[in-house]
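In the form predicted alone, a lone chain appears below as structure tokens.
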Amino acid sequence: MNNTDFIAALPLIILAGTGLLILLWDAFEKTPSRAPLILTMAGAIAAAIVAGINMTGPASVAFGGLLYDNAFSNFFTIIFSAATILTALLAERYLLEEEVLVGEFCALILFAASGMVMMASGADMLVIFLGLETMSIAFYVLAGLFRTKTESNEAALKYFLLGAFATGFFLYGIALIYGSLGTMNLVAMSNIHSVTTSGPMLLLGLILLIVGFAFKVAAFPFHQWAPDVYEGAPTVVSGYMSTAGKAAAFSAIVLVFSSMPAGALAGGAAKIQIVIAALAACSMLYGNIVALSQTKIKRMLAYSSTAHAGYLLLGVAALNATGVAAIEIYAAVYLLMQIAAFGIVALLEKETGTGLNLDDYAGLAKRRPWAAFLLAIIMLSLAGIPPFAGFFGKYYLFLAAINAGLTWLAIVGVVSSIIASYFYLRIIVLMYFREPLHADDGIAVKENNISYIAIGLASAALVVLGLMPGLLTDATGYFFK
């Protein structure tokens, strides 16, 4: 390992090393404490700082062409680190009240983050696959973290079985691509110039790869696991899976499809683009329409997550410079919105035993004005209403689609956003214009724990990035910039 290799892998080493340290700490710790959470945040902050420094340096490929170190990979490493920090802050009170082993949880989210970094940095499809499985195995265990709850066990089992099935599609796709191009290395693929036809084997391999990725991002029609898993898993875990996991999968999608040689896609590029565009349109419409009928907020957010996967697929279908930057931007914005939304749900769930049904939010502004205010900001941003960051993120994705000649897909995105506005604004109406369901629900409660501070910071970031989007676009490197 030379200096280039070490610097490229340093964020990954920090995250995985911190996870191993926490396992040792947890094994020898006699009384439960908050030390694992503090170590988790320290490790994630250190990884984000190193990635930020690497982001300003020259792009390179480390470990003999296996690992990228560029603006793209480091930007996503910062996103994963931020998600890990927010999740640790939100889990502090949630886990202690559930009497769950905090060290076990912290180690798992750090190992999941390590897999995400491998997916965003992989210069070889086998590295991406190893990252995908590292992340997935951690998620399978996290989904079943509440061992005594039937719903949590069912969520873990369903996620594991369907995830293993999707892995088969992913690996078979890699095998067919290798058989067609003679390599699994993305750098080598991008340098191939002699291939002049796509061939049925390569097209089938790419389609199988799309199926595997579509499952991980919960895109239609491979989303069936998401509502049940998000509902049964611990709420803070659902937020982490639906944001950081989705961002990791999209980072890998961009790496793989942008590395395909132009000659290899001759005659097949239009077919692949149609498949991705169809997935995007169906995910946006189906996710938002089905979310309208949900009465439980975690299921509503799960179907909403399918719709947001459709929005991100707009950038994949375009796959131009604007599309790649739009995916980076929206992944960061979506992470803030979705984790904060699940964070509010988790807090209400633990404080009052409610908050899982939409009716529980009636009169929330009277009981918890601060929580209602933050949730209103989050819902407005998820709906894509200016001046919040969600509007800017969607605008950039729609712009990428239009620049790629997919105006019809951008129109579908706008229509689906209008549909989504109903169920997002419905929560605001319930909080501010409906009376509490029970007479004692009008009692105000103090809101001074650290989880509220974390959600407040995420909500403030949505406002600041919406008013000054240049902060995000300047930090977002174009692909291999």
Given for the second form:
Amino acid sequence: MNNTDFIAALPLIILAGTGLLILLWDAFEKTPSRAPLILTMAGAIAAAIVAGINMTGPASVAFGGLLYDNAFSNFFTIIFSAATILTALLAERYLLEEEVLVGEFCALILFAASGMVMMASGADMLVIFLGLETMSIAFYVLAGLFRTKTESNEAALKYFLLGAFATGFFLYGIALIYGSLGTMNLVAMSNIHSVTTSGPMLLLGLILLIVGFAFKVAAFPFHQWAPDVYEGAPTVVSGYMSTAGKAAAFSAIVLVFSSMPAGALAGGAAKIQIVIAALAACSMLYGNIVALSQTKIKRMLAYSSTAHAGYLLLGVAALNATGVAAIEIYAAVYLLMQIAAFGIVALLEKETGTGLNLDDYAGLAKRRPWAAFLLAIIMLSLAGIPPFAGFFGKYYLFLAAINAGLTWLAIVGVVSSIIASYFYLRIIVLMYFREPLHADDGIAVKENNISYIAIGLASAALVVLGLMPGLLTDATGYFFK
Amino acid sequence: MLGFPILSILTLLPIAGMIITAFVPKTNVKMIRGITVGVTALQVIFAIVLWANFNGSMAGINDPKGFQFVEKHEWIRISGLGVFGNVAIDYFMGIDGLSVLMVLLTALISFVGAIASFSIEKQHKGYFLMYLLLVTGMMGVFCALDFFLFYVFWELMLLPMYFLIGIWGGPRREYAAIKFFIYTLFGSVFMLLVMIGLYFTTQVQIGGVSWHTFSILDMMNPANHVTGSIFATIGNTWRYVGYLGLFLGFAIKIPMFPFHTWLPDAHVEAPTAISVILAGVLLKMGTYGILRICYGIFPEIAVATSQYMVIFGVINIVYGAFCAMAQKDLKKLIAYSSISHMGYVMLGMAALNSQGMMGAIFQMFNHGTITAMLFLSVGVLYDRAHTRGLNEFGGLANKMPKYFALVVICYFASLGLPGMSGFISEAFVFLGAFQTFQFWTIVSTLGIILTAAYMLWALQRMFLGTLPERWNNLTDINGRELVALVPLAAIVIFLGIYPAPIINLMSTSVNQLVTFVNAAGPKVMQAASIVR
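Same protein, different form: I have the form predicted alone, so give me the form predicted together with the partner chain.
Up next: the whole complex, starting with the chain shown before.
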């Protein structure tokens, strides 16, 4: 391991190392405190800074072709770190109530984050697989963090069983691709100029890979686990899983697809494109239509996250540079929106697990004007209304799709956003236009400034990035220079 | 040319007002109201400065040099993704004869609306913050020359409107607010898709590098179209699709039959000031969009489809008038009369000649002032009686003489009495339309008779006859309400007698637009014959 290898892997090392440190600290310190959270944030911030420095440097492949160090990988490293920081801020109240789990929680989100970084920077399919498993196993445990709650246990078990199944598809896909291309290394793959063996085997391999990814991002029809898991898992964990986890899966799928040799995609691209486009269209429509009829906010957010996976798949289906940039932008924006949304849900949730129905949000603007105001911004951004960042992200994805000749898919996208605007707006209707249903406040809000800081930061970022999307697009631009 | 960016000031002044308002404690209602009235009054002053400095001999439309008070700054620049990813979005503002009237109207109606907002009774701070944001959105739409910027302002105005109806509205406000929102959003997302298509179609050279651009002016020039792209080449069927996508978005806003059903609901539920804004300015965004964007970018389709547009215009006129006649709620009656009057605008636009087009734009301005007066007058009565039922009143003329006098002015203006501004614009519209579409123009004159009928009938039911006893303690119109109504009445009468100041502002631009659109007409015929 030489110096450049070390620098390339430094964000990964920092994240994983901080996780290990926290585990060690936890073994000796038994009184719950905020220290692991602070350490987590420090680690994530350090990783983000290193990634930011790496981003401006020249692109390279470290460890003899195992790990990318380029703008793409570092961009995702930064957004995973941001997600980790936000999650740690939001989790503070949640964890101190549960008392014993602070150390475990912090270590697990850091391990998950290091898995994600591996997925976004893997230059070999095995590294990506390793990252996927590191992340997934951490998630299985995180979903069951509330050991005494049945729903949490159910969520963990369901996620684990189905996740293991999806891993099988994923591995089998890798095996078939290896069989037809003779390598698992992405750099080597992209250098293959003529593919003589492109045929059903490669196509099948790619499709199995897509199935594995579609499960991880909860795209239709592989989404059934998502509502139950997001509902049962601790709310902050749901926020983390549904954003950073999805972004990681998308970074990996982009890496694999953009490395496919030209010949391979020329034979199979049209078919692959149709498969992905169909997944995207179904996810957008199904997610948004089913979300309309939900009465619990976490389930609503879960179905809407399926729809957002569909929007991101639109960028994958485009199979072009604009699509990749659009995925980067939307992943970052979606991460801010969804984490902040789950953050507010966590803030308003009672210890008994109530306060999660949509009706509990009635008249929130009168009781908690700030929470309602922030949630309104987030909902409008999720619905894709300008001038919020969600609009620019969606716009860029549609741009990519139309650019790739998938106009019909863009039309499905806008139609589904109209459907979606109804249920996002319904939350605003409840908060602002209705009187509270319960005399006793319905929702408990502990005045928690740290959570408000995190949510406020994310919302402010949504406004700023909406008005000046150049800040974000400049960052993605490095990838192509 | 002025030494300062007047369009940005007009557009962003309300944002400055919002920032100041944010620091005022919410109990200090007087101060909050004062800021909004002050900001909108400043806007009126700036609008007058703009008017005084506007050069009526510059055409604009498709000629970048013909625009005035132009501001152009880079806003979003994304480079390095190859030519498709080279996104160039500018902060590009400027006005010509098409938009100058709309800018003046927006400033005027915003000020009037701010005064009418004094009757708001709850959550003043939130209301005035939203109101100011709405004004920014409206002003921006009429000044933007970059399609992306236009779209952002277009959507920006949607949000405050939704909250203003939804929070401060009447009993069915929730339904009305969400209906308004979903209808408008439905139209605007298709606008978004066409906008992206146009973006890929248009390419200009900046410093030797090819950039796709959102500039509406660049989109108008076929020389900038990339060969083989989706909306390139006159005679390309996709251009019909593009035109219709944009038209749908604008038609919902007008609102054109059969997309009009959101309007009566929104009007009935909205507070008075918001109805004033909605009818006074928002509806014009639809027709303005068609003139500026649909006609500008797809002129040959505008020529080819004008024969269908005229039919919808006539349906609006006649159907709107019949509906108005059947209403028992005064606000609903005025809402349907708006639909009917916007039909004249469409009729004039479809005529595609100078008189018709000028009539249409003048009608947009007049409808803005007259309908604003109508809604203000309803507000005056509603604030006192808390009902708008036409049949519940009678004999108010004796009880409220000053109010009656003003109401007579605005009802007569609305039905197009000679000597009022509405007459001139409708006469122009008929003059223009009769040259092109004789049959439909004759049918549409039915609208005049119907308008007179429902307006006079409403006047008779409310103000003549005997006063029911329950209204014995109604008071006459007060000073604040007069401040809002009298200037509008003065404008309506002045322009009815001497319309030249307005006509001079727009005539050069209108002639340019007519020439430009009609020049594209024969091309589509030629292209069609080549295809055959």
